[in-house]
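The form predicted alone is given below as one chain in structure tokens.
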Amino acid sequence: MTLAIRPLSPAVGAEISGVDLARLSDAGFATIEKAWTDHSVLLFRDQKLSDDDLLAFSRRLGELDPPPNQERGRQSPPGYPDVYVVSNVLDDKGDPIGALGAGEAVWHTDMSYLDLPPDASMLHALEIPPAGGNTWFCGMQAAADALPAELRAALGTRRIKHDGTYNSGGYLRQGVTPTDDPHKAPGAWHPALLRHPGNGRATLYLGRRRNSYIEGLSAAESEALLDRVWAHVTEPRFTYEHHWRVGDLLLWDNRSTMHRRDPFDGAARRVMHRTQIKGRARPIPYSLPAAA
């Protein structure tokens, strides 16, 4: 088959067909890398990948990042510390084999609470529940392009505090003291509007809503502005809902998307293996070119 690219939505995402990621040529990878820059989220169906295959493809995008420290630490398959297990399944001792359970995972950008967040993440579906557990993506470049002028002016070159107290499932991260004060919470400051290093486009960079704070504003002003920006970016016109099938692999650009997960029946099994690519550079602010 010939590699083909089909957009998944007007704002974000494309499906790549005609490719086996375990046997990918250099030319095929170059096409995929460009499509990833152009569409932010890529879907590959029917991928029969071992963890070694998953790691080999991941490393073609860059150096791997360690898995995040979640509510039960770093959950990885035996012998594969760079693979992170996302699952609600319990082992024979009754302990979770992975993280994030079966509940809703709120909108977020992976590990943006670090000064150097990962550039990319990918998720390979090994087992899926019969219903629920869909993953949603938000195209933050399309949302930035359509940002009303007054909101863009209000954000300007301000930075946002990205909180690292809780993960996307609402669980307290291991070793972190809980707080709802954004000034005391662990995390990093990043520009609200960043310039994507791959295509130069403006992209909104919000992280997650809980404990978020916009510098230079009062708490009430920050909350009001964040509410308006979040209402804008999560409009349906900027989102794509993914219905999983076994063998799906999703690759997303962590700098130009947010994602979330629908809840599902905790008695059903869901097992995903995930990798992430280390960031090459800290997010830089986007500024419009000076007028001629």
Contents of the next structure:
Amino acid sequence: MTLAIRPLSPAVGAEISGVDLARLSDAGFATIEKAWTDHSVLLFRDQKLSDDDLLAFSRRLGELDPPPNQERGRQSPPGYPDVYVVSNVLDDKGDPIGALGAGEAVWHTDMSYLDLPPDASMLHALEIPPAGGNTWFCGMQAAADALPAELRAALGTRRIKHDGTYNSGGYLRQGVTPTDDPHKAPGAWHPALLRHPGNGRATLYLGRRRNSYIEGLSAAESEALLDRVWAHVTEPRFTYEHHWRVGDLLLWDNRSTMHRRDPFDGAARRVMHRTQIKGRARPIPYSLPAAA
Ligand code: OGA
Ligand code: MN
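Now show me the form predicted together with N-oxalylglycine (OGA); what you just gave was the form predicted alone.
What follows is the entire complex, opening with the chain shown before.
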């Protein structure tokens, strides 16, 4: 097999063909890691990975991060606490086996409500509905490069509050008090414009829209600026729409992308297993040089 790299869209993503992630050489892994830094999202088709294979590949990228606290807490397959299940399927007691249901998951980057968010997440598709449930990615480095000067100046070195109250499916995280006040909400502050430690490029880091707030502005000013920045980053020229097939593995960089998911028919089955890789360093502002 020969490893090949093909871009998926002008702004973000590449497909890597000619690899079996369960039998990957060190040289193959090095090529993949570089492609991931260059393209932010990598697609591997036709993978047949057990949870052990998924964990073994994940560990090559770094230390595993525990799954997010979702609407029903942390949902993992029995014996695999580092694997997170995204699914609408119900078990024999009628409880969901995973998170996010069958509705839309709005634009977000994973777990940025933490001070040290995971650098990477990956999803392995085990069951896919006949229609719907596509996952969209947005290239936040291309979006940062094309950010109108006026919006860039307005953001400057300001930080954004990333909300930890609701997940992308609109569900309240388990044990969290509902609020729509960004000042009361649990979460973390991160610079709006980051420097990506892997490639030195600027990346817009927005987290999620709900309960977001830009430091130092009035609530109304913050909302108005956020609306303009969000309208910019979600322009079609920065996005890639992924149509899933069973066996796909998608690996993404949470610092330089956001993603969202289309809804699908709740009577159909969709089962994905996810892992996430611990952040190596807190996000740094673009105004600062990358650490040596
Ligand atoms: C995730 C997520 C979207 C999807 O697992 O982080 O947002 O397509 N999933 O299931
Ligand atoms: Mn997500």
